[in-house]
Every structure is written in structure tokens, then in C-alpha cells.
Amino acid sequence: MQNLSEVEHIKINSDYLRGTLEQSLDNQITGALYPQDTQLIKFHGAYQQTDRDIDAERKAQKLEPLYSLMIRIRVPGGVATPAQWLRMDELADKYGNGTIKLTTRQAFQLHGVRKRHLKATIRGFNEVFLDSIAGCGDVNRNVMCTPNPEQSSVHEAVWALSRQLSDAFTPKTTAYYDIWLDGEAVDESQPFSRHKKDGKDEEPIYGKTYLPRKFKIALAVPPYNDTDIFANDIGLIAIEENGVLKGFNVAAGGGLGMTFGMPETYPRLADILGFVPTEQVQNVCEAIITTQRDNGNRENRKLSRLKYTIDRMGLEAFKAEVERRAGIRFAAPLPYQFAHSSDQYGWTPTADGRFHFTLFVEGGRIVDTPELPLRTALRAVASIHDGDFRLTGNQNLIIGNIAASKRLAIEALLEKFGILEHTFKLTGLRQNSLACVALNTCSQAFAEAERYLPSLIDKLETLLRGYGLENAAINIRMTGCPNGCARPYLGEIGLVGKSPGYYNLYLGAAHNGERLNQLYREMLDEAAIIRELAPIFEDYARNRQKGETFGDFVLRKGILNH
């Protein structure tokens, strides 16, 4: 019998995620939630945060920290409507900090929402059929899917499966419905509408204590691994045959978080268990989830992800247990090939005569700046667009399914606001960059990431242009801590914050997301990062083989052994 962690006890006593959330919201004395409710609010899609830039000043003035909530809004498969985009834009101004964050899991985030506005904000996006339940917490989170339908004739079927899995593994508790919507869902199609047995809540998959830790599912359509499926608890690789979706290779056990000073924690890529036909995928995913539910570590949350469960059980024993629960046998994996994990920018046509435009969003932050009024531009596009908006796993945005009759008008808006010029003048390094939020709001951050990476790239671009590498698609990823939210351990250049201004440098990941990088140097400041990378860039420019990616070059040349 495990000694349960404090969070496990909070879940047990929560009455299916209710806790004392309503009392916390009603308490006007403080901007904070009750301590136990800061855990439960995650299941409803929010994290309590403070502005760390001014914490010391407020403490000196004998004021409590400036508390706010970050809300993560699920977008299963990454596809949102223009009406949903406009509502997020509206809420960002009305209740947030005036920006929208696109996450590395194809979700929206609103930052800076005060406790007194939380209920109105959640109601606001629910009215346009978005929700935040399971945006965070010990449950399956937003299901990712390759966002580009023109890439394959089977994409629509793959995206439909991502929605099916999202619906199947959304928590069934009515707490979200009761607390945030006063029991009045927009309609019964919403995942939190009433689901009770004999008048009581139940969770047929999760049980009363849900999962030991967060859980992530992603789908990809080769040759594009733009959802980094091997970084997920479950990764589903679509297998296409003669234009027909045959099924999926199923991978399990990915997860990139680690803790400094704890070698028993580590990033891990998922292992492929085998192939299953499409009609068996949901059943197999449920078997993996329940195996983790019943065998995961509920004592130490640092060791509670599925990757540790698999390593403790052994891969073959885990696979056998999944097969037993699902009542299936995995077939041998079918051949596939991933080319890269990047987004393809600019215009692409679809088979039905429509168009997509993929644009770069630095750090995933939709905001107006003097140089680029991005948020204003997208608001103008959304007001005339009758297609969709597709959030990518690389924090970028696709204006999708543009009707031929609307293309010129949308292109004119993109040109008017400088989006076209901006998209096509970027270096390969910047186009392939990812950064987590980090400081000033993330409580886990040791260093900057989103606010700092652009200026570091400015300096690295000077080097790259000097070596003729400005168009080289080198992916660089930065996080403010080792938890891995921007998937730094899959970066050909990975930078993980260790203290303010200092980062660990990782090199050598595969550009297609199939190989982790390795620690190269520790505790580097900006000057040291540039000093370490300069000779490697020069060597790459002079000695790379045709088509050789930066990560493969680093590995071939033995640079990691230096």
C-alpha cells in the first residue's frame, strides 16, 4: 500500500473536483484560492500565479502577492472557429492581460485573470463551445493532432479520431458544469453536461482519484511529426495505405520533465508497442490509461508519470497488461518515416480548392507590438474569415480553409499589417524556435524563456548569417526550468534555465523528433552560450553533408564527447 501524496488526499476528499472552490471564489478578502483548491483548480483548467517581477516590492509594502489565474482552454486537434478566435480576443482584453498565448499543446491560454473575473471568463468561452476542463490536472489533457489537412488524404479521419479521444477521456464530473456555469451548459453536446448515476457523480475511467499525474495524447500523420508524438504518454502514428487510413502504430511512455539533482527523474521518448486498426485505438488508449491509473506512483509525484510506470514494470510486462485489458494483440509496427517536426510557412492549397496560410508566432504570444500588430491583424482576418484557425504544436498559427473567394481579401490584410513580410524574412533558427512562458508568472521558473529567447536569437542570427546558415532549419527550444513544457530535450539546441541568466546547453536531438539531445555544457550565461555555439556553427557550415541536419551533424562529428 502506497503512502499517498498530499494531492492524492485532496482528490479523494474533493467530491469529484469540487473541494471548497465555490467558497474560495466567494472569499473577497484575498485574491488567492484556499491552498487545497489551488490543486483542484488545475482540473478545471487554471493555475494560480503571482507576478514575480513585483513580489518583493509588494512584500516590502506589506501587501499580499498580486495573484491571478492562468486559464488553459482546450482546442482538441487544434482547430478553432473564427467566432471562437474573436471571443478569445475579446476575453483577453476584458479580463486578461491583453494577450493570447498559443501553447505547445495546441491550446489557448489567457493570463492575468483575477479571481473575481474567473467565472465570467470561463462562461465567456463556454458560450462559443470552448472549455477548460482537463486543460490541466491529473487527467488526459488537450489531444493534439497534426493540423495540416493538405498533407494527407487521411487527415480528416485522423483529426476526427483526435476529437473522439478527447470526448472519451474528458472527466465526467459535473463539478465544472455546476461551479462555473450554474448548471446551465450551452447545450448537451458539451463534455461537462450532466453525467450522474443515481443522482451522484461517477468517473467510469478515472475513478474517484483520477490519474497519478498528467497524461498526454498526440496524433501525427507521417512524414510530419509536428506534434512531437514521442514526447507524449500516448503517441499515435497514422498508417496510410493507398489513400486510406489503415490504423496506427501506438507508442507509449513519453515525457520530458525532470528535476535538477534527482537522477532518478529523466526525459524519455515513447516506445512503439505495435500496430492496431483504427477501430481499436480508443479501446487501446483506455487500456493504457487504466494501466497507469492502477499502477502509477501516487506517493511521489516526481516519479508518477507513465514513463516511470513502464520502466518499473518493464516494457514487455506493460505491453502484455495493455493487451489483456484491451482484449487485443498488437501487430508488428508498420513502416513509416518522419521527415521533421517543424511547421511549413506560407500558402498551401487544399484538394478542394481552398487555401491555408501558416504564420510564425514568436513564443506563441498573440500581441500587438510597434513592429508587428499581430493581434489586430488576426482580429481583422477573423471578422471576414469563414474557414478556421489551426493552432500548431510549435506555437504557430494556420489561417485554415480560406475560400478562394476570400483569399485576396485575407492576403491584403496580412500585407497591410506586415504579416506577409514578417513571415518570409525570418531565419530558419527563429522559425524553428519554441519557448515556455517562464518568468514572470510561472512559479516553477528559475530563469527567463519567452521574454529572453528572441534577443538571444538576434545575436545567434548574426553568427549564422556570417556562416551562410540563415536559412538552415535548426530547432532551438528554451525553458525556464527542467519541466520541459517547450520540449527542450527534443531541441537540436536546447536551453534549460538553471538560475537567472544561466542555462544548461543541450545538443544533438533529431530534427524529426525521434532522438533526445544530450547535456553539453552547464551554467552558461549569454556570452558563454554564444562562445560555445560559434565554432559548432562554423564547423557545420563548412563540413555538413548534403541534407544533414544540425542535430545529426553534432552526433556524427562527436561534438558531444568534447
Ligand code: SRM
The other form holds:
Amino acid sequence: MQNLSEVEHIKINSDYLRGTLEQSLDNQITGALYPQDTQLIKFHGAYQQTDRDIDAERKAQKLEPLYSLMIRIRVPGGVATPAQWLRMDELADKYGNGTIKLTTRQAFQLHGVRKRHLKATIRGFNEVFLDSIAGCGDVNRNVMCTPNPEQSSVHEAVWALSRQLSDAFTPKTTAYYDIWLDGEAVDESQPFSRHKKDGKDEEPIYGKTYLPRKFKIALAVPPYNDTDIFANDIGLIAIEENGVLKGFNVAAGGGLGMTFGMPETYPRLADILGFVPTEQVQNVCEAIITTQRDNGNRENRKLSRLKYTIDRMGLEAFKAEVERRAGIRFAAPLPYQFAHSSDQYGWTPTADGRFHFTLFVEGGRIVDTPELPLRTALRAVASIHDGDFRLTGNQNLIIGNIAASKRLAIEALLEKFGILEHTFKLTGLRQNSLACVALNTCSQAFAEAERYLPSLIDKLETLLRGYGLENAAINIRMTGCPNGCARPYLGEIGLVGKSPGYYNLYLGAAHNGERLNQLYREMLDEAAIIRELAPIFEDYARNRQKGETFGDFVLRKGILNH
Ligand code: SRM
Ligand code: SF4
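Take the protein just shown as the form predicted on its own and give its structure as the form predicted in complex with siroheme (SRM).
Everything in the complex follows now, all chains and molecules, and the chain you saw is the first one.
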């Protein structure tokens, strides 16, 4: 019998995720929620945070921290409409901190929402058919799908499957309706459909205690691994034959989080279990989810992800259990090849005469700066665009399905606001950079990431230009702590915050997301990072083989052993 963690008790006693959330919202004495509700609110897509830049100052003034909420709004498969974009833009000003954050899992985040505005914010995006249920919490999160610009029937089918999986594994509790929408959804198409049996809530897949921990699914269409499928609890690799989708290689057990000083925690890539035809995928995913539901560690949340369940059960025993539950046998995996995990910038024509434009969004933050009025530009685009907006797993944005008749007008807007120049003048390093949010909102951050990486890249670019490497596509990923939100262990250069201004440096990941990097040096400040990387860049410039990626070069040269 497991000695259940505190969060398990909160879930059991929550009446399907209600807890005392309504009382917490009504309590006007504090900007905070009751402690148990700070756990439950995650299942509704929000995190209670403080402004860490001013925590000390407020404490000195004997004030409570400046509490606010971050809300994560799901965009299954990453595709949003112009109306949804405009609504996020409006809510960011009205209730948020004036920015929209595009996450590494193709979702929107609003930061800085006060408790008293939370309901109005959720109602605001609900009106345009967006929701935040299962944005966070011990359930399946936003399902990722390659937003690849090359329009084809295979991509369409894979995207449709990502929506299907998202709907199937969205919690069925009616708590979200009751608390935020006063019991009403805009219409029946909303995924969190009413699911009451004899007037009572039920969760057919999750049960009362949901999953032991967060759960993530991503789909990719080779040769693009832009959703980093091996970092997910379930990764689905589309296999096509002669332009027709045949099915998927199913991988399980990926996850990147670890804790410093706890060697029993580690980043792990998913293992491929085998191939299944498309019509079996949902069934197999459900079997994996319920195997984790019934076997995952509910005592120690540091050890409860699926990756640890698989390592404890043994891969073969886990696979046999999934086959038994799903009533199938995996076939041997079919051949596939991933080229890279990055985005392709600029214009791409579609087979049906439309266009996509992929632009770089530094740190995924949609904000106006004096140099680049990105938010204003995208608002202007959204107001004339009748295609879609695709969020990528690399925190970037595709203005998708631009009608041929609209291309000139949209191009003129991108030109006017400097977006074209910005996209095309970037170095390969910056184009392949990812940084997590970190300070000032993330409670876990030991060091800066999103606010610091751009200036570090400025300095690294000077070095790279000196070696003629300005166009080299090198992945660099930075996080403010070892949790791994910008997937730093899959960066050819990974920087993981250890304390303010100091980072561990990891090197040697595969450019296509199929191999983790390794720890190279610890506790480096900026000068030391530059000092360590300079000779490796120089060596790479002089001695790389044709087409050799930076991660492969580092391994071939044995640099990790120095
Ligand atoms: Fe994450 C926790 C932000 C993708 C692993 N993550 C957090 C929290 C909620 C901090 C907290 O627990 O209080 C961060 C909120 C910061 C803020 O102010 O917004 C946070 N994670 C993010 C985002 C916004 C980073 C970004 O800059 O884009 C990403 C949101 C994705 C989404 O839309 O759902 C984000 N997080 C990831 C990823 C990448 C991925 O999924 O592809 C990972 C690594 C993969 C994985 O899950 O293993 C990731 N986040 C974590 C972990 C470590 C989990 C673990 O197994 O150890 C935590 C901490 C936790 O769960 O206890 C965490
Ligand atoms: Fe916060 Fe750490 Fe995730 Fe960065 S990696 S957003 S610092 S939890």
C-alpha cells in the first residue's frame, strides 16, 4: 500500500477538481488562493505565482507577495484562428501583463492575471472556443503535432488525430464549466463535454485520483521532429507510404525533468515500442495512460513520471502490459528518418496555392519593443488574415494558409513592421535557440533564461562570425532550473541554471532530437561560458566534416572527455 503524497489526498477530497476554488476566488482579503487550491487550480490550467523581481521589496514593506496567475490555454496541435489570436491579444492587455507567451508545447500563456480577473479571462477565451482545462495538472496536457508548413493530406490526418487524442484524454469533470462558466459551455463542440452519470461526475479513464503526474503526448511527421517526440510520455511517429498515412511507431517513457543532487532523477528519451495502424493509436495511448495510472508512483512526485514506471517495471514487461490492455500486438517499428527538430523560416507555398510564413519569436514572447513591434504587427495581420496561426514547439509562429489574394497585403505589413528583415537577418544559432520563462514569474527558477539568453547569443554571435559560422544551425537551449521546460538536454548546447548568473553546460545532443547531451562543465558564469565554447567553435569551423552537425562533431572529437 503506497503512502500517498499530499497532492493525492487533495485530488481524492476535491470532488472531481472543485475543492474550495469558489471560496478561494471569493476571498478578497488576499490575492492568493487557499493552499490546497493552488494544486487544484493547475488542472484548470492556471498557476499561482508572485512577481519575483519585487518579492524582497514587498516583504520589507510587510506586504504579501504580489500574487497573480499564469494561465495556460491549450491549442491542440498548435492551430489557432485569427479570431482566437485577436482575443488573446485583447486579454493580454485587459487582464494580463501585456504579453502573450507561446510555449514549447504549442500553447498560449497569459501572465500576471489577478485572482479577481481570472473568471473574466477564462470566459473571454471560452467565447472563441479556447479552454485551459488540463493546461497543467496530473492529466494529459496539450497534445503537440508538427505544424509543418508543407501542406499534405498526411499532415492533415496527423493533425486530426492530435485533436482526437486531445478530446479523448481531456478530463470529463464538469467542475471547469461550473466554476468558470457558471455551468454553461459556448456550444457542444467544446471538448470538455458534460459527463455526468446519474447526476454525478465521473472520469472514465482517469478515475478520482487522475494520473500520478503530468502526462504528455506529441506527434511528428518525419523528417521533421519539431515536436521533440522523444521528450514525451508518448511520442507518435507518423509512417507514410506513397503519400498515405499507414500508422505510427509508438514511443513511450520520455521526460526531461531532474533535480540537482538527486541522482535517482534523470532526463530520459522515449523508447519505441513498435508500430500500430492509425485506427489503433487511441486505444494504445489509453492502454499506456491506464498502465501509468495503475502503476505510477503516488508517494514521491519526483519519481512519478511514466519514465520511472517503465524503468521500474522493465521495458518488456511494460510493453506486454500495454499490449494486454489494448488487446493488440505491436509490429516491429517501421523505418523512418528525422532530419532535425527546428523550424524552417520564411515563405512556404502549399499544394493548394496558399502560403505559410514562419517567423522567429524570441523566447516565444509576443511583445512590442522599440526595435520590433511584434504584437502590433501580428494584430494587424490577424485583422485581415483568413487562414490560421500555428504555434510551433520551438516557441515560433507560422502565419498559416495565407490566401494568394492576401499574400501581398500581409507581406506589406510584415515589411512595414520590420518582421521580414528580423526573420532573415538572424544567425543560425539564434534561429535555433529556445529559452524557458524562468524569472520573473517562475517559482522554480534559480537563474534567468528568457530574459538573458538573447544577450548571451549577441556575444556568442560575435565569436561565430569570427569563425565564419554565422549560418551554422546549432541548437542552443537555456533553462533557469533543471526541470527542462525548454528541453535543454536535447540542445547541442544546453545551459541549465544553477544559481543566479551561473549555469551548467551540456554538449553533444543530436540535431534531430534522438540523443541527449551530456554534462560538460558546471557553474559557469558568462565569461566562462564564452571561454569554454570559443575553442570548440573554432575547432568546429576548421575541422568539421561535410554536413556534420555541432552535436555530432562534439562526440566524434571526444570533447566531452576533456
Ligand atoms: Fe515546464 C514546471 C513553464 C514545458 C518540465 N513549467 C513548470 C512551471 C509551471 C513552474 C512551476 O511548477 O511552478 C513553469 C511556469 C513558468 C511560467 O512562469 O510560465 C513551466 N514548461 C513551461 C513552459 C511555459 C516553458 C516555456 O518557456 O515555453 C512550457 C509550457 C508547455 C505547455 O504549453 O504545456 C513548459 N516543462 C515543459 C517541458 C517541455 C516539453 O514538455 O516539451 C518540460 C520537459 C519535458 C517533461 O515534461 O519532462 C517541462 N515543467 C517541467 C517540470 C519537470 C517535470 C518532471 O518530470 O520533473 C516542471 C516541474 C514539475 O512538474 O514539478 C515544470
Ligand atoms: Fe521554470 Fe525551471 Fe521550467 Fe524554466 S525550466 S520555466 S525555471 S520550471
